[in-house]
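Heads up, the chain below is alone and in the form predicted alone; it's given as C-alpha cells.
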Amino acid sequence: MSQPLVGAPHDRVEGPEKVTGEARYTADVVIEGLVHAAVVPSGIANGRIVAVDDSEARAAPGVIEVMTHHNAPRVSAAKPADSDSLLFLLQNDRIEFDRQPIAVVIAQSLEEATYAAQLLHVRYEADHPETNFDAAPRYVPKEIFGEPATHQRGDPEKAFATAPVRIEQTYRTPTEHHNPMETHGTVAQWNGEHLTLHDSSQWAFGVQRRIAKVFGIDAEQVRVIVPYVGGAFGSKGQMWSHVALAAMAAKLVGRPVKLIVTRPQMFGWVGHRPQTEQRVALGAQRDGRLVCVTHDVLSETSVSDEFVEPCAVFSRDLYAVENYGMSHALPRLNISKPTYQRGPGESTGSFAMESAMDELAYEIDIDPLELRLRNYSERQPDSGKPYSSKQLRQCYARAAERFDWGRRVPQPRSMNEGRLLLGLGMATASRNTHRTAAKVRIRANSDGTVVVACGTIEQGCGSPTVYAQLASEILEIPFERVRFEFGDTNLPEAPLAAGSQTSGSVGSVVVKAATWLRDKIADLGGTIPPNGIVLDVADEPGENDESYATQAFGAQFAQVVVDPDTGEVRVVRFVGAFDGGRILNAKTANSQFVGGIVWGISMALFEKTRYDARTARIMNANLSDYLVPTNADIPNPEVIAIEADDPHINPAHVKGIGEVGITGAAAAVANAVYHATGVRVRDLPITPDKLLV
C-alpha cells in the first residue's frame, strides 16, 4: 500500500477538481434545451393576494411562461409525514410568511428570468402579522424526534426548593439563517411521467419520495441525482419548496428547468434556526454536586407547521443528576418553518446549560473545570445505559492542558493583556450519535480495482475518501484502486446526511461489505474472475445497538480580550478535545471540528437575523447586514482528537462527529467573556452594548 489508510490525514480524492473549479455542482448542471426559473418571492408576511399582473413581466425578452397560483399544476402541498415541512406551491393566494413563493417566472436565460421577475406586480390584502414572542399563541408539542418534549425523573421542583445553593436565568439565542457557500438549486426534468432532478440535498432518497407524493406518482418514476453539495448543516436535509417548483415549471413548459435560490432567498422558505427562549434553574450541594436541573424551553414555529428546537436534550444526557425536569413551548409567529441547523437543540441548549454551570461556578467559588468533574456521570443520566465509550475526562485534562487552564485568575477582570481585559472560559460539549439502515453495493474488478457504491452523498466531509480508506484496509490493496461513488437515488439507498449519523451508518455497511468481498476472494483462492465479483449489502442496527448509550464528547477552551472602551470583544485562542470514536480520516475530521468551533464563535458574537417588528420581514436578508465571521475574526483553533475503540457503538467503530464541535463552543466564548468583563450575558449574540453597562 502506497500509504498509511484509516486515520492517515489521506487529501480529499475530489480535492482537487473542487480547487480548480472542475467540480460540478447543481448550478452548474446544463441539459440540452435547458431554460431558467426565478422565484418571485412575497412582499407581506401574512395576508393574501388580491391581483397578479403579469403583463410586463410576459412582455419582457426572453420570458416563455409566468407560473402564478392562477396557471400552476395543481400537485399536493401536504405533508405525508409528521417529520416533513408543508411547501408552498401556488396552490392558492394565502401567505404566512415573508419571502414565500407567490410566483415563477421562466426565461430563456438567467439574467431574463431573475429581470422579469422585478415586473410582477402583485396587490396585497395585508394581515397584521405575529411577531412578539413573548406574546404569541403557543403550545405544548407532543414530541421531539419520537421523544416526549416535556419529561421528568425524580422530583426537580421538591429538589430545588430545599437546595443550598440555587442559580436559576434565562437565556436567550436569536433566529439564525443557513449561509453555506452554495445556495440551494435543482435542475428538473420530465420523460413523459418520469421526472430526473439533479438537486443540492443532503438526502436524495427523501426528495425522491417526497417529490413523487406531490405528483401523485411512484418514487421509481423519479431519479434525483446530487452532485456536490456547496455546504448544507441540516437545511439541505428535507425537500422545500423550490424543488416542487422548478419541476412544476418544467411540467408547465415542456422543457428542462434551472431554479438556483439567491442568496435573500436563503432567508425565505428553506428554514432557520429557531430564537429560543431557555430557564435553567440548577439545585446544588454547598460542593457544588447537582441536585436537581430544570430546563424549560420556548422556541419559535410558524403558523401552520411544527419544528422544535430539542435544547433541553442537552442537559438531559449530561451530568449525573437525579432529579431532572424538561419541557418545550412553541410560539406560533409569521415566519418560515425552522428547521435543523448544525447541532440543532445541542448548540443551543448548551449555551444555556453550560452558561448556568459558569453561574454555579462562581457562586460557590469553585473552579469551573472541577465542577464539572464532580458531576461527571457514569452512565447516561436519564436512562441509566452504560456509554459504549466515554473518553470526556481526558478531553478535559488534554485540553486545559494545552490551554493552560491553571493561569486562570478566578475574579472577573483580574486579567489584562495590556489594555485590553482578557478571560477566559470553558464548557462540555456532548452530542448524540446514532446509525441506521444503509445499503451499499460493492464490485471487485478482474483488474483488481474496487467500486463502492451507495446513495449518500458529498457535502464537504470527504466521503469519497473516508469510505474508501475503510474498504481498502479491510480488503489490504491500495487506497488509489478503490473508487466510491456517489449521490443518485439509482445507487444503493443511504440514510439522511444529517444528525451524525451518517459514518456510523455508510461506514458500517462499507466494513461489512469489504468484509463479506475479502471473504468471497478468499473463497475463490484469491482470483477474482473475469466478470469481476458484485456484492449487494445491506445493514441495520440491531439489538445491541440499544444496550448503549451513544454520545459524542468533547471540552471547549476559549480566550478573549475585551476593549473596556469599545465593548469590542475577540477570541484570541481557542482549543478543543473531543471524544470522537475511531478518527477515520485525520484532516477531514480536524475540518469538521474546526468548522463547529468556528460556527459557534459565530453564534456567540455575530449571527442574528433581525425581524421588522410591524411587518415580520427581515431586515438583513443578506452578507452584508447578516453578520458572519471572517479569517480576521477567527484565531487557528486548536484541536486535540482523543481517540479510543468503540466496539459497542457500531461495526466501523466511530461516533458522528459533524455536530460535536459546535456544542458548548458559544458558552465558553460567553464565560470567558464573563471573566474578562464580570458583566453576564445571557442574551446572543454578545455585542459591544451589552458590555457597556
Second form
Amino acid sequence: MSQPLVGAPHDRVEGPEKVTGEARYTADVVIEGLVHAAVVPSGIANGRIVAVDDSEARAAPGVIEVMTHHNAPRVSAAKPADSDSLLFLLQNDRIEFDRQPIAVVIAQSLEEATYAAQLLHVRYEADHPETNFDAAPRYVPKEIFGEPATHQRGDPEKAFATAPVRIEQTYRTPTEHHNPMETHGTVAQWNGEHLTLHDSSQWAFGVQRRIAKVFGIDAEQVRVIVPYVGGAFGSKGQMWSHVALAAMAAKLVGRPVKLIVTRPQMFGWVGHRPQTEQRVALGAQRDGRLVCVTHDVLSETSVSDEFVEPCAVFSRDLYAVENYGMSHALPRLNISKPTYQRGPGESTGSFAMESAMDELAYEIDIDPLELRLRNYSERQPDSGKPYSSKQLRQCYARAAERFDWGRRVPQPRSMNEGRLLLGLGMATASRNTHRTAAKVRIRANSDGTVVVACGTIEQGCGSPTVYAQLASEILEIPFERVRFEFGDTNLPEAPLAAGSQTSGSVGSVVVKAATWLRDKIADLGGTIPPNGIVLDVADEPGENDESYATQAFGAQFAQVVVDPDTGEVRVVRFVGAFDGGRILNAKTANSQFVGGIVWGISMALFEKTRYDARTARIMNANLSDYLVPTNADIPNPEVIAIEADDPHINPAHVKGIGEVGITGAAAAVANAVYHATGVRVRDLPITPDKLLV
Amino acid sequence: MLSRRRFFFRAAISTLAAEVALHFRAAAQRLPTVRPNDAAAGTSAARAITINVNGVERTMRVEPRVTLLDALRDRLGLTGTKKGCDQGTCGACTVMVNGRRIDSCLTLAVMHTGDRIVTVEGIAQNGSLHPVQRAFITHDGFQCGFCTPGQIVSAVALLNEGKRLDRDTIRTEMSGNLCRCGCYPHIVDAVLEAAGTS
Ligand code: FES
Ligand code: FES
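The block above covers the form predicted alone; next, return the form predicted in complex with its partner chain.
Shown next: the complete complex, the earlier chain at its head.
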C-alpha cells in the first residue's frame, strides 16, 4: 500500500446504518415475551419509607408485578471494589437522595407500566437533607484514583509568603449531568441461572463482573451485549442500580424485561459531575515565572459513597514550578454519587487554574500566552519524568497564528464589534492519558478478509473504523477487507472505554495482533490455509508506561461578543490546536476535538444542575431547564491536530483524544468574557446576571 | 482548517467502503428482528387506526394515550426514530407529518388517521441514500448516531421548506435537534452541501 491508511479521513464504517435508522441501540432490542418496567423514583432526598400502598397500581390494567423493598429478590448491593458504586436495589427502606429508585412496576406495555408507576402511594418519614456545600461535614479521601489526594513538593507556603506577586482566588463549578442523548437502559433475560443483558454501557466486562456479584453467580453465567451506545461521556462507565433492577424484575416475573431510564430519571442514580470549589494561589516573580502554586479542592460526594473530582491533577502536572501543594476534601451531601464526566478533574481544574493564570497575566501586565511560555515545562514537573512527547509549544504557536491573537488589545473593554463588546481569551489544555491491558482475537479467512474482535464498545469514538484502519495498514490489505467486531462479553476482554485510554489500549493490541498475523502469513508463503488462521492476543502496558509521562496537550483560543445591555454572551470563534499523538482518522478525530470544545463552551455558559436548598430535590431535571447547547449556540470551531510521532507512548503511538478538547475550553471562554467586559466570573456558568454589574 | 474539499474527494471512495461495511455488521448489531409487540396493543379503549407510514398504509390497534413515537417504535417496529426525552425537548423523535417536521413524542397516534408520516426509514429511496444522508456521512455529522435519525428527517424537511439557506439560517433552523456529541458544525456542513446538490 503506498497510501497510509492510518490517519486517512475515512468515513465511519457504520455510517449507513446510523443515517438510515438501521443502527440498533439498547431500547430498540426486542425479545420474544418482553415486558416493560418503569422505575418509581423517591420523592424525598433523605429519610425512610414508612408505608407503600401498591393496591391501586396492582389493579391497573396490564400490570404484572410491583417490586418494592417488601418483595424484591434479596441481592447484594455492596461495593465489591472501591472503584464500584453502592447500588440502590430495594433492599431496605432508607432513602438518601432525590430520585433514588424505590419501586419498579412491570407491565405488558410501556404505557401501562408508566401509568401504574404513578398509582403507587408511598408514605415517607422525611429527615432534613444536607444540602449546604459550605457547611456540610467534609473529610479527606484516602486517595484519588490510586494517587495521594494531598500532596506537596517544595515549600509552597513559604514561597507564597515571599512571592513578589500573588494571586489568590476561589473558583466554583456546578453539578452537571451528562445527559447523553440516549438515556441509560437495559434488557434483561434469564435462562435458568444464566443471565443475558443488553445494556447501554461503556464497559461490558465491568457490568458482567458486577452483576454476577449482585446475584452471587459466576461471571461466566452472565453475557453482556452492548449495542451501539448513544453517547455516554462517563455516565455509562459504572454499572448503576437500574441494570440490576431490570435483572431482578426479570427474575421476579419470569419474563425478559426492558427497563429504559427516562430523561427526568437521568438526574437520579446514574452519576453526575460534582460541584467543586477550588482555591488557587499563585506566587510569581515580576516577570511571570511561577514560584509556587497551591490548588485546594472541595468536591461534593454522597452520604454513603465516594467520588473525588481530581481537579488539582491539572495544575500538578502542567507548569514548571518548584513549590507546589494540592489537597482534595469532600463535603457529604444528600445527593446521588457523582462520577467521571468527560475530562474528570482536568476540565474543572483547568477552569480554575487557567483563570488564575489569566488573572496573573493582567496583574503583571504580560501577554497571557507569553506567561504560559515562561512557565513551560520540558519534563512532567511533579514526577520529573520526561514526556513521551510534548508538542504544546507548537499548539500555542499554531493556534495563536490561526486565531490572530496578535490583534488583541490587552485592556478589558477595549475592543468592540458594533455595539457589542468583543473579547479574546486563551487557556492551556492538558489531559493525562493511560493505557491498560486489552485482548483481541484476530482471524484471517481464506478469502482474504480479516476479522478483529474485541469486547470494547462503540459510543461515537469511531472504534470499528479506526481499528480496521490500524490493522489494514499493517496487513497491507485494503481497509474494506478488515472488519472489527465489538460489543459483547463473548469477545476478548477490553478495558473500560473511558479516561482517554481505549485507542492506546485496544489500538496497541490490534497492532500486536496484526503484526503477528502479517508475519504468520509471510511464514506460510503468503497464503492462508482453507480453514483460516486465528489467534487470541493480549497486551499490557510495558516499561515505557512507567518511565515516561503520557499526556495530551492543547491550546484553546476563544472569541466572544457580549451584549452590554443584556449580558448575553456568544462564542463567535474558537480555535484549538491539540497534541494527541498519532491521529488514526483525521475525520473522526476532528469530531472528537470539536465535541470536546462544545462541551467546554457548554460548561462555560450553560450547564448547571439546580438543587432546592431546602429539600435537596433537583429543580431542572429535563432538557428545557437543564441547558445544553443547541446548534445556534455553537460556532464552527477550528481544530488543528499537531501530529508528531510518539514512539514511546504505546505500540499504536496514540494519545487519547476524547477528553483533551474540553480541558481549558471553559477557561478560554471565561477569560475572553473578562477581556470583553472587565468582569471576572469565577463561578460557572457565566450567566447574563453575573455580567450586569 | 482541514479542507472540506479533501473530504469530498474522499467521499466517493468511502461511500463504497461504507456499503461493503453494511454486509460486515458487527456481532453485537445482529439483534433479533424487531416485531410488533401484540401484547402492547392494550385492551381497554384500544382502537384500530390506519396511517400511511413511508408510503405504506399501516393499520394497528392502539389506545388513545399512545404517542405517535411509541406507536412507530413499539407497534410498527420502526425503531429508527429515537426517544431522547419523551418531552418535546430534544428532537430525537422528529418525523414528517404531511411534509412538516414534528416531535412525534408530543402527539398521539390516534390523531393521525389518514396522515402521511415519513420516518428516517423512509428517507432513502430504492436502497440509495438521500443526499442529506450521504452528506452526513461525508462530513461526519454524527458520532454516537443517536440524534441522527431526527437530524436527518429535520434536515430533509428543512430543504423541502424552500428557504434560502446559509450557515446561520441552518444553525437556527436545526436548533430543534440537540446533539450531545457536539456535531453541530459538521451537521451544518452536511446540510449546506445537501442544499447545493438536492
Ligand atoms: S423524544 Fe421527542 S423531543 Fe425528545
Ligand atoms: S451524534 Fe451523539 S448525540 Fe448527536
